[in-house]
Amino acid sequence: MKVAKFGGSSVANAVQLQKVGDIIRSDADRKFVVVSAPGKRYSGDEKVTDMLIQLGDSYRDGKDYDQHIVKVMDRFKEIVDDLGLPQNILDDIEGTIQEVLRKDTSIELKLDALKAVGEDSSAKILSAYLQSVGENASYINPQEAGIIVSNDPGNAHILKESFSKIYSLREKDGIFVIPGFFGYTKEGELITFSRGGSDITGAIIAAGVKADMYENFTDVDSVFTVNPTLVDNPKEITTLTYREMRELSYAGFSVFHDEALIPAFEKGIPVCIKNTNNPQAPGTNIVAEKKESDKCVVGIASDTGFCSIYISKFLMNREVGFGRKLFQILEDEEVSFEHAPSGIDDMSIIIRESLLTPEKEKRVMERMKKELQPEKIDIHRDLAMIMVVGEGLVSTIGIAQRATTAISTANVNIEMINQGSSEVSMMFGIESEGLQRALQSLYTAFFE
């Protein structure tokens, strides 16, 4: 038994659509099919997900909507004209967004409702037309599909008593299709997963039903050693253990949620990335352990806008209680740091920069001054983090100084270092102006 999940790309328009459907035809073992809500149809085309957004935006603004749900519904229009589909699907897409818009509860439920219509639609018009070309299939809501969430709106967690809800589906016939995204709390209401969150919803049936495969179909034919946008013709990966891609989709790959392997992880259901232009090519494995190599350097990740905050105290290491006193400011400003690489007397606070608004920034560093009395204490913008990531990296001899001397002769400073945290991972923090050269010199290093 496979679960299968679509991505945006997957499902932008009728003609994938029909990909789709040819790709759950051909094998009858995927019998459960998680989907996206529509992506971009070619570069510079809108995402249905930003759409509904920019709905939900002006409705809270209390601004003119109407023109936003008239696109929304013309693109789905256009999808269901196109696969020869009954209007009733687009009556009933329109009647859920009004529904939404009339519901008398809170901004945060209402606007969750609204960017969930995208993937609940999908959904819809997939099992439709499967149905159309003869396939016993049906659209499943994720609340009768049994995904029981945390009431944490644009940020659910799956609840532990929703697997076995989730496994009694095994029990009936046919191919389902769910939306992917969101779930429902225990009192009914509609929650969605962070941004990117259809892949924990595929992941999430896959541990549920307890399948054999939970295949992943986006639109590349695997996961690449490092960003093909930024290197020429990188290298494929065959085979990935869950902690390297979770370290991977972490530091920047965007191929999958780095959430959304959890739940595989924890039952031991391995993930397959496909491509849904290109079915026959094997992707890339995700298995929870593989034989070890020589070349343990499986991915170079990178991501940009960080910023770090430098904080130097004499002594600081002596003084108990430094570090709560110093998270104790971020977790009051609701601001939540991806790194802390620190010395005796100095630490640094690596954040990404759209946490930090110019207000917080502002409240943020009076009180560090006030509250931490540091001897100096400044901020460091535009800041790019480079993982060097694989399976065994700690216990390699001289993996660190193969990094080092990449990034040196790309003629880029490394402005931070934080290796041992992680026994897959090395991070490097530099200037974003030179992402592109040192990712080129690591590639080089490790892979040519």
Given for the second form:
There are 2 protein chains.
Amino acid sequence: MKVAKFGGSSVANAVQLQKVGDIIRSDADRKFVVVSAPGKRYSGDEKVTDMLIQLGDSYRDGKDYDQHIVKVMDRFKEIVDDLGLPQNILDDIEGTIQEVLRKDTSIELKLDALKAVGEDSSAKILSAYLQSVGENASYINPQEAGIIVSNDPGNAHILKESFSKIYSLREKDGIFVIPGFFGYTKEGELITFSRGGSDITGAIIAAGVKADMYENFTDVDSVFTVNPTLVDNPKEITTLTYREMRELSYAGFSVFHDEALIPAFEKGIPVCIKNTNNPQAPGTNIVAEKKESDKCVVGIASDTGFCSIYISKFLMNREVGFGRKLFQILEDEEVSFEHAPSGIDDMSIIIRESLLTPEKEKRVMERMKKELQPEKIDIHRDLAMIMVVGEGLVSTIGIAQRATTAISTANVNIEMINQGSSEVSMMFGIESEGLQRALQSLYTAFFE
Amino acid sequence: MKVAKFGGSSVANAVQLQKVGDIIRSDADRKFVVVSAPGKRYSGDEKVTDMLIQLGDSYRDGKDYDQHIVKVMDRFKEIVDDLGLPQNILDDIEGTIQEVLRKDTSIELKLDALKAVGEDSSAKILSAYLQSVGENASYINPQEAGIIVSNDPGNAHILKESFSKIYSLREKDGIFVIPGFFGYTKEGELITFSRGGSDITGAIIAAGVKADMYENFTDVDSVFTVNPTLVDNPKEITTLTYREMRELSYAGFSVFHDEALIPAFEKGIPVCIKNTNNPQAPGTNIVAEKKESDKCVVGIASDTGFCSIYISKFLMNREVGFGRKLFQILEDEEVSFEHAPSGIDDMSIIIRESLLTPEKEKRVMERMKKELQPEKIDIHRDLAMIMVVGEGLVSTIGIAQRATTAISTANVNIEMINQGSSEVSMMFGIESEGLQRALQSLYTAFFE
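Now that you have shown the form predicted on its own, what about the form predicted in complex with a further copy of the same chain?
Complete assembly follows, chain above in first position.
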């Protein structure tokens, strides 16, 4: 039994939906299908979810919002007509939108419910299409499926009790098409997950029904060993462990939100990343464990937009409580940090620049000066982080040598190395300017 | 104007004291002399300070302590007789001991005062010797010199007001011999510094009189680039910055306690490490700043006896307050840590094994399990740390490459790398078993 999740580009138009239909029909194990809202049909196209957000904003601001409804409905009409499906589906979709707008709820809940119309309609259309080609398929609303979530609009969390309800779906016959991205509170309010939340729904369903596999269909054949926008034609990764995936996703691997897969990871369900446009490609398998012999460097992730707060104080390492005081300041200011390498008298705190608004930065720096009395404190901006990822990396002699040699060969200075805290990754901090050179050189060293 | 400090081996017997005399007389700038207690004359010999500690312990425990007084006096008698000095010095020394034992104070203060007799007597003997060879020399008691300290027996800290009093010593004529290792509280109680405290006294006097140089005479020609007990015939270091010294001292460089030099460092006074037995050797200079062109790897320090607590928790880096909670536990248990490299979901805390008694370890591990709810926590023992030290290291491309290549070539796995937190060092964690191989290989890479 498999759960197959299809992303926005896979349900963007009738041609794509027909591919999705073929994929589902080609494997009787694909009993549970989770869909995103229609994405872009071409570069520069608009995603349905973005249209729905505009609709919601206009409604909230008291502006004319009818034009947005028309735009949304035009997208769905094109799909429904091209698939030759009955018009009542469109009536149903527009009815859903009007009901949300009419309903006596808070604006926050209304906006959440509007955003969810894209996925909800995708699921209705796909199930109707599957029926039209003779499949025993049906749409299931997340409430009916048992996806019970916390009342955090835009950031729902699944409640544990959901899983047993979802498990009972196994008993029913046929194919079930479930909209991604949202669930319902115990009180019956529709609440969305964070953006990219269709992946979360897929993982929840996979965990709930204890699927043999969670297939995540996107528009790439697999996860690449390195960001293909920075290195030309990188190799594909055939198998990743959860831990490797997590480290890779951390920086720059945008195939999906790794945290979205947590429900599947927790139940040990293998995940496969596949391509709707090339379903024969083996894709990338994400598994709990790897054979010892397959352990090596599996990928290189990178991301920019980091800064580093450097603090130096004589005898820091003798000062019991220094670390705690420092992290208390960050906690008070709600700044989470990525890494905190420390020396004898020095410590660096690596933070995503986006988390440090100018006001927060000012407060953090002032408090650190006052409360920690450092001899030196400054901030280093525009850093990029590179993660070399692989199970067994920590216990393989010579990996650090190959990595540092590759970066030096690219004439890039290593501002920072953090190895040994993680068992599956090695982190390098460099100035963003040298990122592409360093990545190309690392790729050559480890994969060519 | 120079302050010259002579360690225990330099005042161990008459021959050594004559060398000290020659050194002082060969340079008229050597106006302030600080001495340790007589050290070992040969391998297996006993230090006078250790005899005094035994004397104190016997007194405290109500045992016969006369034999210990005899032993101490025998050592001093040998020196005084060999130098041909008058017997009244010995009467003075024994009188000091008897007065301490007689005085109505706490046992803690008594033990501290007994421990200080070694340095005090060294200073009296050296000043008498200098007088006997025609120098205008005098003994100055630390109280008279102005060394006012906190009331922490065995761990005194200098009070700021001391320095102006000490400065006034400049005005007086002649050579002043000052015992190291102790000062006096405002109330007039004798309190010792931590062990090795003669270096502290020297640095305090150097800072107080604003010396042009603080000469620290030991029994080695200089500081070596790497521990000479682990690598054969390593090169000597001619010039070090304070920061480099500090990083080197941290692990394995036992020439002196780097923290002892803080008073001199703070006033920017150059320090020179010299050899009493070979005063012509240039020694090692420790300075505040180095020319840009001289910046490179200056030394490699190492130490064993570390352990690492590894903690892994999914989404650790999103959990605001995780770091603070972790460090709070360490603070509560009074465990200071050396480094705390962290990854996305993992953190390692490097601690000196000696700080983690079995009971503390049990409590720390239990609290971490309970309060941090990690997925995995374990402890990795028997680690060695290697520090590659040098100003400019952080901004020189290729240093990490050379270091990691050297360690790999020695067939040693790198368990941990911490680079970038300190501007002058790069840290490697390895299993202790591979330390000698790794050091030899690093030494070859950077110095041969």
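Think of the rigid core as the biggest set of C-alphas that the two forms share within 1.5 Å after superposition. Positions refer to the first chain, counted from 1. Note that the coordinates shown come from a computational prediction; the quantities given were computed from them, not determined experimentally.
S.K.: Examine residue 358 after superposing the rigid core and state whether its CA is displaced by 2 Å or more between these two forms.
M.R.: Yes; that C-alpha moves by at least 2 Å between these two forms.
S.K.: How about residue 436 - superposed on the rigid core, does its CA move between these two forms by 2 Å or more?
M.R.: Where the cores coincide, residue 436 still shows a C-alpha shift between these two forms that is 2 Å or more.
S.K.: Would you say residue 40 moves between these two forms, meaning its CA shifts by 2 Å or more once the core is fitted?
M.R.: No; that C-alpha moves by less than 2 Å between these two forms.
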